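As a starting point, one isolated chain is supplied in structure tokens, in the form predicted alone.
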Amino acid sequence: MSTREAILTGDTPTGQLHLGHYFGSVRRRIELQETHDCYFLLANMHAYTTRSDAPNEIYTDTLEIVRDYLAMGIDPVKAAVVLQSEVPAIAELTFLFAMLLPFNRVMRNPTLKEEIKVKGLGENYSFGFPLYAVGQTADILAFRAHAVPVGEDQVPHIELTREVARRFNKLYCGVDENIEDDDPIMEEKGVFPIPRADVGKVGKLMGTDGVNKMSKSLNNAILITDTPKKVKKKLGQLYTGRQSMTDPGDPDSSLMQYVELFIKDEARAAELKDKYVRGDNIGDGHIKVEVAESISELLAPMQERRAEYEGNDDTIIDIIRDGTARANVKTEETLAMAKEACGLGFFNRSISFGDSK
């Protein structure tokens, strides 16, 4: 048994990743999977709760996410790449959390009321979308994840976790009502830790809208294999409201944080910075092409490393059978554990995963 804490973390298959993901979550797996025991899940079956009618490209966008992280660093053997519908423990956890869960306080949760907003959907949901957020807490918990990479955003579901964690604990486990999270009896007596959002440096990136965060689905997003002359095009679209170069320009840009996350050379970015802010005669065309150049350089290796997997399914498909039964070990272990504390342990069961191609 390792003694690595485990890290949780994943994305749901609805294109391919783009920089947002990158600096929000991605950057900060490449450096846990060193230390941690990193599972990294491909939720397809979330990706239902609002396209059920499009399996075929959610098999898709599930191959070319893991294409994307393999050409951002992300490396199958330290880490564990899971594909969330292969994973029985967590479908049976979403069904038991659900129960430890008011509806009402499922709905208040202010990622799952943004993403009712942004994607439209009005009244026009499935009991599935809601439910999803019940099972973003069964994925992490079915790892027993101590950390779990993100970007602010999904601060909102990782708190909704550690309430299901902590309310299991204390209901099932005999943890004292007045045990703080991080006391270690909480862990040692309960089946779960208490999982820390853990957001990376780049809390939400903005799109190259410069008003929206970076989304496909808003049409705003830098993706890892865009040309140079595609994100200098994209980047021509930034706005930031500025007239002339002789006007001051907003420090809190969205340009000014795409200068000081593209642009290496930190004396430069920073004389960039100053000229912008005083307007001292400098255009949002000039600073415009000074990132998309430093941006395509960033992209250049990923997009190198991501060809070498291009029309290989059947590769891609190993990885993702390899992590997955790895991660089976460890659901499965931690279901047992849960169902003999809250009473449903009648007796051991044991899955198999088949190996044949």
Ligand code: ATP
The other form holds:
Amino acid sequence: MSTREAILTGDTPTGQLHLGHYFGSVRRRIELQETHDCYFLLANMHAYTTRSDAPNEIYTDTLEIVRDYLAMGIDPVKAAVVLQSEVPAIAELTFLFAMLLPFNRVMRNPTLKEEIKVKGLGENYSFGFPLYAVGQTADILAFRAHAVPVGEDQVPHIELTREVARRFNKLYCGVDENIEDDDPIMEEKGVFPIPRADVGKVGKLMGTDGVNKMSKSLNNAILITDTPKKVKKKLGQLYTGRQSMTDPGDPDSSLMQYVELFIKDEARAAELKDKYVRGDNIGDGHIKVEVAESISELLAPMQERRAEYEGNDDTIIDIIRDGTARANVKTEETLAMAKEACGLGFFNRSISFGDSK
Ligand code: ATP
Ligand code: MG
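I have the form predicted alone already, so could you send the form predicted together with the named molecule?
Whole complex next, starting from this chain.
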């Protein structure tokens, strides 16, 4: 078994991937797949928390996300691409961990609250919706992951995960709750390492609505698959609140974030920003066109790679089957350790998951 530290992160198939995923998480994953045991989870069960009426879309989005992974540079030989619904240990740990978290603690999670608000879920969300936050602690801990490369919106979920890991290790393994994360006792005595959030330089990429974070389900995202024409159109619709070329612009606007991130020539980016902020005769439209061109340049090689996997579902399913088989080896081991620790170790069970191919 590998001695490299494990990394877990993933995406919910609620749509296709966008630039927020690339900058918030995927870019980091591409570095980590060279040095760590990486597992990238397709959180398809979690998609049912808000889309249980759309199983076909969830199925299709799951496959499309894998194509986006390949387009962005994730290598399925180096990193396991894992299908959540075929990893039973995650479901079992979710139930167990739900007992370690007070209900009110889960509902206080600011990311959950924000999602309820921006997705307009009102009071009618399913019981399973808040349960996904518990499920996410199981996703991470099932792999005994040390780090989770995510955008900043996920930090409260990682915080919850750290609490679960500490509580489990204390309650069932007698690990003192005051020791440091990386104290060797944690892993010698405990079952779970305490995972940390690995938030990249761009923790939150703003959406083309100019208000919310770029998000699959908010219709404000520039997708990895967007054509230059679409990118231009979406940029055109970006709201900045500026009335004229001489209005001083907001340096913290989405448009300025895009300028800093996408215009490769740093001097040019600084010049645009300076003129915009001072309202020095520069229109939003002009900046938007330049940004759109830079974005399309970034996307072009990704789209070329993606085209190789278009329409070939069997290849994609083979990738998922292989990654999921690798994941089941790891997570069954974790589950057995956890059960042994918490009084459920009556006898060993073994489930046959079939070959990786
Ligand atoms: P949904 O609208 O369904 O919540 P999403 O676009 O927020 O979708 P997630 O599947 O929730 O995407 O997130 C996957 C990963 O991408 C997480 O690590 C998340 O932090 C990161 N991420 C998503 N959107 C952004 C963004 N705009 N900026 C930075 N990181 C992001
Ligand atoms: Mg999200």
